[in-house]
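Just one chain follows, in the form predicted on its own, and it is written as structure tokens.
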Amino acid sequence: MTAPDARPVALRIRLPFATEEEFVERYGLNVARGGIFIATRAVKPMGTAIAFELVLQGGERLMRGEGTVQQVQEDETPGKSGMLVRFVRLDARSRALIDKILAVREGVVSPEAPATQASPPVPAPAPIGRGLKPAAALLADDVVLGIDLGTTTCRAAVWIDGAPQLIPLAGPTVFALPSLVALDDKGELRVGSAAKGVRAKRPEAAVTGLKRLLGQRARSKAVQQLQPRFPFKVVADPDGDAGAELAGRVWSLPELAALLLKEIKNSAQNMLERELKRAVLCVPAWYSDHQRGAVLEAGRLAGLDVLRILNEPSAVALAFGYGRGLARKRLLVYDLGGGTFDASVVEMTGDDLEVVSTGGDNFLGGIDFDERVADALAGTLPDPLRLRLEESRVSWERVRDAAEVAKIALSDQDTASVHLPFAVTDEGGAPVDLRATVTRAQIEQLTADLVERTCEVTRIVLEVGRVNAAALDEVLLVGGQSRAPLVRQRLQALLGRPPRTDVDPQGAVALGAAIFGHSLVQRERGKAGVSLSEVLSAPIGVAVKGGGFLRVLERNTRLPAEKTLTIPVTDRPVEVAVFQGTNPRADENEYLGALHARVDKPGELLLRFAVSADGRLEVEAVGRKGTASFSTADASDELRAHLYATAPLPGEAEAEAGGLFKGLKRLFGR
């Protein structure tokens, strides 16, 4: 091989596609931010500086820069010979059409039409910058930031000039930003597609699906099982929850996820040239106590006053029949989106809405499905260089993008082919390529089970709410899975009849979450607006003795609620343990927190439930002399400390009570 020349060497490569919609569907997945690798023949020695130009079939300009050539590939076959260009720099048209090809990608905008719809009657987003008044002449006098914190993507609106309109955060035409945060290697963190580069050279040093852990305890059985999923290291952060390494500090997920709120906030300022500081934000409506208080803690930290927090289904529900003057309409919501999945049955009499069931799996989402995918891609591969691309984090996280894309191909198809180049070395050093044609069919056969996970919980959500598949006048698909044709095969099996294809399925969340923040504001004003009433997702309720579970407040009970218990108590301090969840065994649902009580004399103690309108939990203790309380809202350190390190009882009550419950002796038993 002969030695690079220092100077540039200028290269103009004709492509075989006749548009650029062509180029990004067909040739997208071989460029990324930071580089390229262009199929020729021509190929230029390791280390060489190039200036290339890449041309459509006519001879259009299509892309313009310089780089340099990282890794070489020769083969006589057709279109496996190439080289892999890191790029130095780009034009800004090149530029733009790399935030495309990314934003195409991850599902925000398609090839031919790089725009968001709105659902109806929502009017479709106004184009930006073009002939639009000055968003204050428009909006009344406080405007209410709608956020969506998606597993994979985030995207915000704001109510303008009578409508909600989807905030472009990444371009004039991109409306979503990934829910990505990384540690560069000059350790500031990068937020959204600026991670995606520190990502690609880098994954442990990225922090992606932050939304499955947000508000999870670091040593609950779930986030244990997902820890070698991700790329990054999991740990305990100070107060218990699940936290994320880098670079050997240890970050809370509330603060990541204040980045993406804060990166969103300016987006939204920027557009408006206004301060926001008020939000409705969203969560799946399976969210636990202690993740929606997680979620009021990155809002917080992002400098936002959260006015409320809004179940993703209610939000879906009102961005759908909202103005339309529905007449009690019943309608299931479907949420599948990039990481958690939840069903709800809505009841919308005009703009009032009225929750009557709701379920979910808050582990359950398209990135499952590209998991799998890409199991499929590397078993085309032979064992050992299988194996080898396993344990590469950088290799394996390039082959789960392209089962992603193929994934999101074979929505509209029935094969994709995917190519991708030096997907792993060989012993000898040699790049091996991973060449593979998926079928819709073979990807059916893949997820069939994870799609009938949803068609179970919504089948437990009909059940539970006592509502008949029949009863049903509406079936809303959202999120980015849902537009798989297997799940609208099944659902239509499940249910009866066919679901509404013409709801926007990554921006209603948003619109729905504008539209309820804009009613807020209307209500502080004096005017009429929504009337949302909401259930809790889960029961709520307490250890026993033997590790049992007592449930206090049922699942689907309607919120606000309060209740009662009494127990009866010695003069010896009491622990009372707050779980969440449909387990019978309370070590099998999510941890809340611990009451700590003693009282004066023995008799009894009144505990009270409190939940909030938004399914916030307070809880109170009631003995002969004062009070003793937590409250879940100001993650005191008493509600922080975690079951396994309370103290015991002292004595017989240590000895009594034993094993994982020590300390809760005879609080129901006798």
Ligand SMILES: Nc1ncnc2c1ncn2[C@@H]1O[C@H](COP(=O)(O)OP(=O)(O)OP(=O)(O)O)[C@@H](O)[C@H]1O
The other form holds:
Amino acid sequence: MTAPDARPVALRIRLPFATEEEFVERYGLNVARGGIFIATRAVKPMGTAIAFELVLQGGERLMRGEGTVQQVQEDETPGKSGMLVRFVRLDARSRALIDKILAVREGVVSPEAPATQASPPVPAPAPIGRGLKPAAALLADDVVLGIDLGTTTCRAAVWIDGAPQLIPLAGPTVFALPSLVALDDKGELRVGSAAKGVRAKRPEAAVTGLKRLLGQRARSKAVQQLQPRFPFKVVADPDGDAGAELAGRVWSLPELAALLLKEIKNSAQNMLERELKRAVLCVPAWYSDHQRGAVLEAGRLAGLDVLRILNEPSAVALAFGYGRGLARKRLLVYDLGGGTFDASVVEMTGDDLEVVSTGGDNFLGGIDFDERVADALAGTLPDPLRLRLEESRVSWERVRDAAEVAKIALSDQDTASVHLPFAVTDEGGAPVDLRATVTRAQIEQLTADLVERTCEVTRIVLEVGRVNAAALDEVLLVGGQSRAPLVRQRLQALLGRPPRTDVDPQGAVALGAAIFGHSLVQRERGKAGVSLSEVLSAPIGVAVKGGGFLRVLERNTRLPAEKTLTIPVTDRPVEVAVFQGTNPRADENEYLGALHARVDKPGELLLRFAVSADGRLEVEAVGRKGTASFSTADASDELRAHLYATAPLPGEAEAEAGGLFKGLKRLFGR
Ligand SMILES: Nc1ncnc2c1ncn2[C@@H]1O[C@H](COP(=O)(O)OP(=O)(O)OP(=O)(O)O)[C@@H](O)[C@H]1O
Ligand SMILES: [Mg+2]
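Compare with the form predicted on its own: the form predicted together with the ligand:
Next comes the full complex, and the chain you just saw is listed first.
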């Protein structure tokens, strides 16, 4: 049904070498302790588990083991096609052969002839697994952790031995950590898989999908609407952001996210047997300034030195194109994950990356598909039973899990059977099973509008970037939910070309973050690195009287960016509330913060909005005539009440810089 359960694909590959010595000399550069580049035209898709056997020309076995396809290279040139396979298991003879190859390469044993390559210099993977010591990593001054904090699963990677490598997060072959934190009945917080047992029994004690709420104001419309869909109690934390109440105690979401990050940090430290501090953390391009701030806070609480917040689509582009010497390629990155959707057009020239336009939806992902299927499954029960099922958190979570399993199966097959024993109890207390058959056609009908929403965002991203679909060089499809055949079909129809399938849909973000981390280290050492230029994903502006939103910095402004505006001030205290989003109404957007000022003398004030390369905003106010002292802080309740209570003024929402002055005058009454 799903890849992890599949039996390994058996592959026997005959190499064009007569002896083991010839193999060691001519092919050794393609072998590392953790994996091998297998030159073959019969490449398998990324993530495929394979049981391989490499034999010499005469049929004598060289190596035998099992592994996973980590990277694929398809090329018409003879000898250039192949796949990078990470070892999961190797027999003793193969391990001894690898020792010999490494000894030759490191000069411990002299090769009889100079090494030449049988295939292109694809970086070979480094050792993976607890207890192994990748030599290069141990010698490196700095290893930067690349982290993908996903809505449903987290992944992490580091750059070792010349390539980015995913880190095993639960046992030697599991590279994903469920994004789950739960409070067990002893009052201890459990993380990842360990939290699953708690969630099964007490869903209200488990925090799932926290990425969707992280850095959102508790009183925002989005949170108010989403609240009932979370199994745990969503409350305001002491800063007014959405938090979680577990067993009567309020936890801030950065606090809980930090536990996931710590777990990842520990796994990476175990693997590399050294302390790690520095990290690149990825966020959806669509994340607001405040959400980015929350991620930074989570990193800090986890003891990480966050070198950079990197947008997920940029990370994907790096995972695809880094080191390939691309000649000005326009890539569309379509990332439909568990909880968020991002689409970006990225231009890549060599290792330089320029984001042309970006868009997305932080509330659109696989979880929404699961809900649709879960609703349909519940609908197969008679009404009284359906209602009972919907009222029980434990039952509903079980149905949702069953819906996800069926949904994933339907990406590979036409029908899926669901059997949930004791799904619900009837009025008399007798258990009732849920049995249903779901077809791919049904699931596609249930979720077609969600896929359409992603197509619409993609269309807008192309339009805003003034990019014709025909001018795209590649379409990269990532995020687990993008594996659904309907997504591929609709995107192909929209863009007129098949998307690439050789990018690891769930590992690309972490791999790209590790590449970026490596590049930062390279730069510190005075070497060339990635140059990355991002754009602002959503407008930033201020609230005006009547609840309107006046944009100061437009969407897709190249970063870093700065804009100033002058406002008149009287001797009355001044407050400017800053929001980010595309809605014409301020309170429909994300509230970022407010400037408060006590003005000593009437005059003019200059407001300076500066957004850094990674999308963090700073607002500063400077008195021009007269003096004013400002501080960035939360807006007062009176200001909010005033903003939220009044109706929008016609035309105000569309006002650009010229109208801003007028709008502010209205707000401040002059
Ligand atoms: N074969 C498949 N077909 C359809 N959906 C799938 C498949 N495999 C995984 N998914 C879905 O993909 C989602 C997880 O994808 P991914 O790991 O990319 O998300 P994430 O990184 O956790 O979330 P996000 O990027 O939104 O923060 C889940 O909703 C899962 O059900
Ligand atoms: Mg993701």
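Numbering follows the first chain given and starts at 1. Here the rigid core means the biggest group of C-alpha atoms that line up within 1.5 Å when the two forms are laid on top of each other. No experiment lies behind these values; they were computed from the predicted model shown.
Asker: Would you say L385 moves between the two forms, meaning its CA shifts by 2 Å or more once the core is fitted?
Answerer: It does not reach a 2 Å shift.
Asker: On a core-based superposition, does R64 travel 2 Å or more at its Cα between the two forms?
Answerer: After core superposition, the C-alpha of R64 moves 2 Å or more between the two forms.
Asker: Is the C-alpha displacement of L607 equal to or greater than 2 Å between the two forms once the rigid core has been superposed?
Answerer: It does not, since the L607 C-alpha is displaced less than 2 Å between the two forms after the core fit.
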